[in-house]
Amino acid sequence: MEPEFIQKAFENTLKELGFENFVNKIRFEQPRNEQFGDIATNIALLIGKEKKENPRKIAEDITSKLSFDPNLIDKISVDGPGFINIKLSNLFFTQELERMFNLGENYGKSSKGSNRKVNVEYVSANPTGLLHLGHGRNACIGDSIANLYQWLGYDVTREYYFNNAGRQMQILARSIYARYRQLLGEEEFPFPEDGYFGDYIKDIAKEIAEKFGDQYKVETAENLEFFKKYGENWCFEKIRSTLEKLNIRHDLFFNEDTLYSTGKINEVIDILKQKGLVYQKDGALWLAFTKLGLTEDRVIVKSSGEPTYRLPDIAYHRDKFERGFDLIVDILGSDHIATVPDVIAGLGALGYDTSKVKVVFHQFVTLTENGEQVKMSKRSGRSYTLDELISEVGPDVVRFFFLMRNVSSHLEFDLGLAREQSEKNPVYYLQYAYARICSIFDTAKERGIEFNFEANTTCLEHPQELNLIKVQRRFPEVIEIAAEKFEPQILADYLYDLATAFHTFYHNCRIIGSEEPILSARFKLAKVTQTILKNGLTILGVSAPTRM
């Protein structure tokens, strides 16, 4: 993250040299080799290429004209074919420490999203069963993305699409009903071939049998509706309970039924008809996706009168647009990749700016232990549910492990590592760093050690002190990049770097036992680290315990 005064100096110099057209092309980065300094830019190479002039000569002209406060810069050099490298002074970094410290708990927050609304939809599991590990990854990714945008000042709505319409709900009802009849003594009562076979169906049926006896034994439309509603409520309460264990709560549960009851499905059909994009064929209603640039048309209403999932999905996202969101983020499993283009095309046909829709696809989760895949829970003897995984390793580990790999990468959840209560476990490593800092402050208080947070920090010169400040400075930029890329993993990786930098600093630089002004300066350095760790873990939904 380049300081503003450096950006301004380069802009003014380019204008002075007649390169004003390149001002918007200035980019800074951190050199891979620290020997080259703290900030580098290739702007001279870009100018040289376009102007067909010697880039090194251009770089030398730029550096000769740059005007900085000399107390903030140690060295400016031109290296290689024309890279400009800048080494910042110790004074600059200690001033940065003061700035970060003064921001306190607000460090890393931004007003970038002020007056902008973002909708993040995640989980959205059908109320037909318990949450599995894929749902868990979806939940943790979505919630952390929502947190990132909230941290950047956006007005965030966390949404769950409650899909209680369609054929799967009828299958749920018949599955529970079959188990119910079997519990009433009809062991041979046929179970639907496409039914839900999980043990939870037996649990629901048993609960109904114990509460109502054979009251619903006769197979009628009314009784099947009872089983459907009972099963829906039972499953959804389990889903909400599991999410609450992960500290995940939604602002809005959007019920798919409302798309039908309020006529929004028919509105979409009517608009698409007016645009000449809907036609009938083989008794079904088709949407002419080929007119929208896709390879084939699709059925949106079956000959039975039942809409395919594309139609309510288009109507649902139209509703999001009508609610005035500036950004619409969907968190979906990779099994949805093929269907999303159809929904996006449909929204575009309705006249909406589809660039506002960002779809984050996450890959699936595999449990492993000792390098081998684990399919069954030792506790229940069944396939792991998300609830069982939380019970086994704790919500903090579940959340962090689901987030610590790239969203688009297949995730191997290492149970052995997750159970570790040592620094091998990345969650423990981060929490231990936070707890260690808390312990330092507690020890100082117990020993009556006084330090002054108003003290000057210019005495900090040790390489590990300065390195820690450099890592601390990256925090706001990391939040922005993680949000823009929809990758909470970027923040998780950064926190690990921060914890490592602190542990290294702590082992090389005594805090308690050092003399003033070093004592107070190092306490201030520890305080900023503590704040960033707490803020970062909070964004990821992981607790920051004061003791381990």
Second form
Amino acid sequence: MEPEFIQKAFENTLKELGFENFVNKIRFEQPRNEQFGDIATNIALLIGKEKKENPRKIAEDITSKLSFDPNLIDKISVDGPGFINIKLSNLFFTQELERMFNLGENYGKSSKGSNRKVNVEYVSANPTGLLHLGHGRNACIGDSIANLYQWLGYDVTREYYFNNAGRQMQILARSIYARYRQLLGEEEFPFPEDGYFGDYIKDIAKEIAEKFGDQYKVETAENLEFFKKYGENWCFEKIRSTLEKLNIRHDLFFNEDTLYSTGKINEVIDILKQKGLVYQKDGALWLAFTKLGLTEDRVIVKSSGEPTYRLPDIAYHRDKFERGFDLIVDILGSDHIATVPDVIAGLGALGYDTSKVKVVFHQFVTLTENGEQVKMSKRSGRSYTLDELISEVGPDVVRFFFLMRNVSSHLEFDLGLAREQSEKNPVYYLQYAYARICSIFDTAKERGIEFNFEANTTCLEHPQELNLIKVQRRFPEVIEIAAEKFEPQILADYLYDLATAFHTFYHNCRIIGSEEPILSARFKLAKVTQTILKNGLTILGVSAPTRM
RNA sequence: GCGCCACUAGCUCAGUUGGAUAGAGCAUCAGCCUUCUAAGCUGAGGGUCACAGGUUCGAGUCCUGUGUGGCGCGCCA
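Please supply the corresponding structure for the form predicted in complex with the RNA (the preceding block corresponds to the form predicted alone).
Next comes the full complex, and the chain you just saw is listed first.
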């Protein structure tokens, strides 16, 4: 974020003073307190510590030798224990505005990820039911992380992994079948003990009964297969339609079954055997995780011949490696924390660079209203599904609320606040800033006001104008940090700051009605804000309405 | 018992790799619309950063221990 000429000047000065070892330790930050200027560095403190010299003295030596274009710098000072503080000039900031304005829609884009492939896997719910709130948070986090990387120029694959063959699907089939028999009049027909008790199972059974009557009444393997397939399709259709409402579309639905049909499961077993990492015990096949630094060995093929989840998970991630991804991101709920070390260890044993795998764990979601936890939907009387939440508060609110907290924090979703279509709701604060800007441009057009793109911006000097530029300048860095840390919340927070800076500017500085060159300079300020808001909201998956 | 996550204002949460006087929103109180959207702006009050030690020029941030809450610890996924 700091301009290059400052970085260069410090590098040169440090070399000149014989501190070349510290050149790569130079860090700049924006001081919290404005009185310390725009850019600060603690490099003199670091040097002082290591050399056991007075840091203030070192800071003064450095500042006396620094050379900059004096038009870009207002003041350099040494403060406190030895911070070097730099105040940039208005000229510098207005030139920055020009630069951002000229980049247009591309401001904040980067070529950082060019020729780099990243895979983001998220949602990945098996087709045995409807998406719930946890899936919603998972989906929004994953999609926004994918958007962030795409924005940085990475080649992004959005992936959904599912299993439609295992035991869970048998339970689904039997659950629907039982409800179906009950619907056909056998109210006492036994429901499987480990079955899915959700009401959607009854919906599916009802649909089947209405379409096919008692055609599938006999309990045969063939008929159960029918119930399984029907249930799977039904669930997937619901899942896709829910995700579609949030504007989430995956590039690839990866079926676990392909790992079996293509022999990839057996390949993994063979490799692990060759490496002497598996053994038979109690009729099952065990993987010697203790040889890989973990505390316990685990079963990878049950005595029944079926693999446990670990084996396909390892094979699946191996497949991702083989597809050539430079970065493999998994979005998982915190209930999966215990399973990941096994998979990572397995991949390490297979010889893959596991530093390329990043698992993002998000904590749980609780729904509250008026300070009390909400468990059931008032409308349906069932526990809340993601779909119900979307229809209640709208997709923009859902996406923003799921992203406005740290991934690793528990998320309290305040239904009352979310439902509120007022200033209390933070989503509208951002969208309102955008709509306001659009409205200014509309009004200007109506009144026949033309902006002069060539106009000079150096006339800007109001504190709110300069503050807005300062906030705008942070955008590219914010995107990079949010991507690096896999924290869309950082972007959400930033956009909130930007909206605040704009609303304050708007209140203090008029655009329409100002004389040139102020008119066009302020137009550029608004235009850059509009672009950042639009792009930022798009990355978060929130719409940017031109009117509110 | 073990592992991971959290603990910051009445409530919900920010707090970049350790930095200077710990910040927002909501709630409470007080102001601002004949002028580009008041879904906005301005101001006030509100804190032992869970607790106790440690590391150092400097700790909300790093280390150790304790407490409270959440999630896991299967031949379930």
